[in-house]
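Just one chain is shown here, as structure tokens, and it is the form predicted on its own.
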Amino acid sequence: MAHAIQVHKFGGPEVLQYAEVQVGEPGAGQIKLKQTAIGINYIDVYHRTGLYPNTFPFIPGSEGAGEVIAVGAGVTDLKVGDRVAYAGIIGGYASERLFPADRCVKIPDGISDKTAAAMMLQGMTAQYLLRKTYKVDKDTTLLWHAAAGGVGLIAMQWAKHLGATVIGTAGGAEKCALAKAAGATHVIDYKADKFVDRVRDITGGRMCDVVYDGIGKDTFPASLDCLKPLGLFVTFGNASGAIEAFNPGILSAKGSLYMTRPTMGTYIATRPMLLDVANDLFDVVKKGIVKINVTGSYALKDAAEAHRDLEGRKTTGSIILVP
């Protein structure tokens, strides 16, 4: 019998629920994924406390990776025994699942299974920011919140490659460490300094072209002094809570500055844009540009226990489910 994380009803960790569950068989254009490992995000939190809401019960998850064990009719390029990885949509947090065909990818060889897991909701998240929503080069000066997280510490790397002074922020002397040592230029300890300030001296006035801000209300509207005129505040996640309704005249009082909030789901919308994010991934994995740092593993039934860490700025780099 297969099992499963489900939510009855949004509120903390103890909402997380271990059961039995049926899975039935794949449908047309469907495949029946054994899960090897399961990515856990900042995302899963906000579908758990009810920010991104589901229609209960829900089985939370948006990444894992694991072994095909049964197609649906009309799939033709997965077969029984391949090793794929998705992310993006919810369901992950089970042993087994269904999911489109379309929207897995196969795990090339040399990448594990817990590699995958760990980098495909992080590692796609990184590519687009870093490659689509922004263009990163030699020529780029960017600030990133929250360097040593899971997507930060991707960040760090791939942006170091493409060339970019990277100034990166962390919580902590330790945290700040593990990011100064995946590749990021400068590092701001946000709990002894401020950042603005520590941006404007380390840039020399001149500021960034870019702020990356997965933090969301605590590190706003002050991300936006870290901009010279007419950069880019991206806006990617809420792990302190959703920036609140502001009056859009502060972009133009701050130097006509422009302001986006991507999601994945955009990047990745067509089969052909899915592999192009996820093989430019899977490429710089593979050549050890971007080294994938598991640092956590829990049971899938001691989920409530990953996401009290995870939470509790506990984890570092990438933290999966096992079933």
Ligand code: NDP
Contents of the next structure:
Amino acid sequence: MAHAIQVHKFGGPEVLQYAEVQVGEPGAGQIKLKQTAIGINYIDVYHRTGLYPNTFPFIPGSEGAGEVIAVGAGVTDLKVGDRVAYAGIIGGYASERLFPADRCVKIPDGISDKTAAAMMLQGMTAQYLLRKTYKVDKDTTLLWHAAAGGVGLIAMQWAKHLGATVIGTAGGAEKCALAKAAGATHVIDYKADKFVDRVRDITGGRMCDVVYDGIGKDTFPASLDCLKPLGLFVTFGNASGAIEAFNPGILSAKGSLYMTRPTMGTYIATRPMLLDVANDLFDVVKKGIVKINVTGSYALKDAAEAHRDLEGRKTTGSIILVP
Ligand code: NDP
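To test you: the structure above is the form predicted on its own. What is the structure of the form predicted together with this ligand?
Up next: the whole complex, starting with the chain shown before.
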């Protein structure tokens, strides 16, 4: 019998209920996946609280890895026994699930299921943010908030590899040390210091080409003050809450700034786009350029505890559930 975490009402971690579920057999174009590891991401919190709405009951979780145990009609490029991983379609907190075959990727040899489950969503996000939303290179100075988090630690390594000057913020000395070890050129403890002042000092007043902000409410609008004229503000998450409505005039007042609110779905919308982003990620992981830091593993039934740790800012790097 399969098990899953179900949500019947929005709320705190306690609404994550462990239950038996019927998965059924794959339909046309689908596979049935026996999951061996499930990624935990901040978006799971938004789904649980209702910041990103869903209809009830739903199974949260947007990332996982495992073994194909059945294939539906018309699936030709996957077979029973293949190891696959995915990111981006809700329903992940489950021991088994059905999934569209064309939204999975095969896990390359040398990458474990646990690593794959931990890296697909956070790693593909780091990929598109650093390589597509803004094309980071050796001439780029960037600011990245929550640099010791899941997306953050991947981004530190990747941005360093691209040759950028990387300024990472994190809450506390320990997290700052992790971000620095991962590749940040400079780190700022934004619990202790005003990050805008520190960015001004570090850059000699030149400020940044691009700011990556997954914090949202608490770092807005200060993040805009870390940009050069014509700089790009990438607001890609809301760990502290969503940014409230504002007058776009603030972008002109602060130097004709650009702003984007990207989501991974747009960047992996088609099969070729998904393969392009995933293969770039696999490449840097296989070459050892990016190491995936799986720092916590929880039993599927303990998803609530994992959420408490994530929201309580107790985690670093990537964390997973194991069915
Ligand atoms: P993290 O592991 O980075 O966890 C969130 C971190 O945010 C915390 O560890 C904490 O780090 C920091 N933080 C700051 N303020 C708060 C607060 N009030 N409450 C909780 N945490 C806070 O999570 P992920 O790596 O999973 O995701 C990082 C961000 O990226 C999230 O905003 C997520 O939604 C976003 N994201 C966006 C995607 C997209 O395509 N748009 C895709 C994937 C992720 P510290 O203690 O150092 O401040």
